[in-house]
Amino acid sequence: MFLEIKNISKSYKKEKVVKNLNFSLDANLTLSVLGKSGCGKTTMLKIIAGLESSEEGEIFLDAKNITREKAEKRNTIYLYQEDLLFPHLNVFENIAFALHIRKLPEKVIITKVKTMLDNLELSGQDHKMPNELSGGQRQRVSFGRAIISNPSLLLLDEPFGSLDSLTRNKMQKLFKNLSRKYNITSIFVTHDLKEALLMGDQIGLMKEGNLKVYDSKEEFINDPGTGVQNEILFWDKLKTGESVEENNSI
């Protein structure tokens, strides 16, 4: 396995907020994990990312155990929901950012950076500012200066959610055209059902600090307690014109 976390416990003030976390992930694929505000989701990925400590357990990236590492050591990048760009560099400098960190020759990064802005359908818009851009090309951006710099590990925490429906599912669909290509390894923290079961090749879902993860999507569908079959009862009422209420159980 690529990423192996092994009874990963944190508390804050007594109370446990991340229990006994244990699973496991190959690369070059998504772990969707669902759950609401609260359930330990966010901590979690700042624990893997180094950016939190665990009181106890290990975190064993591509074969090294990086459970002290350093997170700058760790090679792993943590997306937030805010695109938290570089509000005084353009959009070309923001994705380059993390390459002339490396010095690597100017010709590579304006190599690397001319094809990351084509895969990112931002072609043409190196030289905007982002208080010129969208919030959805923000997004794409945050995502290129992430990927370029080619981390073992992608942590995305609901990295869609301030976004409107259609740019949502836009940028939904770009995440997962950069996964191939990218081969990215990464967790997807999300509270949405649809956007988890969309996003994910294994699904996980959290509740009170507590993560199972599913063998495959057919066991979370079937699963009473992930909510999806009362979603399915939801839109099969509204078809057949039955009264209908709201009744998430996650």
Ligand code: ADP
Given for the second form:
Amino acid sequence: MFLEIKNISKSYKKEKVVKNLNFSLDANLTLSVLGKSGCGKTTMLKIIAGLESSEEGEIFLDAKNITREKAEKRNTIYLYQEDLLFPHLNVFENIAFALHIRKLPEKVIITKVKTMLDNLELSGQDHKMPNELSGGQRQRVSFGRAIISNPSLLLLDEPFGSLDSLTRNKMQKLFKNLSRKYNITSIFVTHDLKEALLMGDQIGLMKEGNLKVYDSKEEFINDPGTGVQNEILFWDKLKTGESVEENNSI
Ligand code: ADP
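Structure of the form predicted in complex with the named molecule, please, following the form predicted on its own?
Full complex below, order starting with the chain above.
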């Protein structure tokens, strides 16, 4: 397995917020993780990224034990909804940043960044500064900047949380395409059921620090505890004109 999480736990003071995480993920796949606010999703991502410590357990990535590796040596990128673009660099330079650090030849950098801009549907926007972009455009630049450095694992923390629903739909499709083109392995945290189903090859559900990763999407859909059956019932009732009540158990 490309990513293996073994027995990871974390407490803040006396409160155990992440409890014996055990799961694995194959290369080039996305694991969606659903769960209510406060159930431990961000803490889990930060532990894998090396931004938080764990009390026990081990993390293997690409056949390497990275448990005690510093964040910058893990080849993981943690990305959240408030993108962190450099405000003084334009779109092109923001995306090219990691390639300049690696001192790649200028010609190679230009080709790679231009291709990325095309894939991000941002051609022609390369000279704009971050404050001249829409929220969705800024998020696309953030993705480009993250992906171009070829990380082993992307850790996405509600990346589309601040976007309106149309932009969000567009970003979901775009990220799917990018995942395929750049062979991305990722964990995608969201509290949106539909988004989890769309983005994930595999689905996990986190409750009070416990994560259950389902063997298949079918198993997830059929589990009454995931809320999918309630959702289906809601739309069925709406179609037949019965009264509907929101009841989402996630
Ligand atoms: P989620 O991402 O699912 O919303 P978090 O991982 O952010 O959840 O938080 C899980 C729990 O850990 C919450 O109860 C939160 O209050 C607590 N927590 C998170 N970070 C800290 C911290 N730095 N210090 C103390 N408690 C924290």
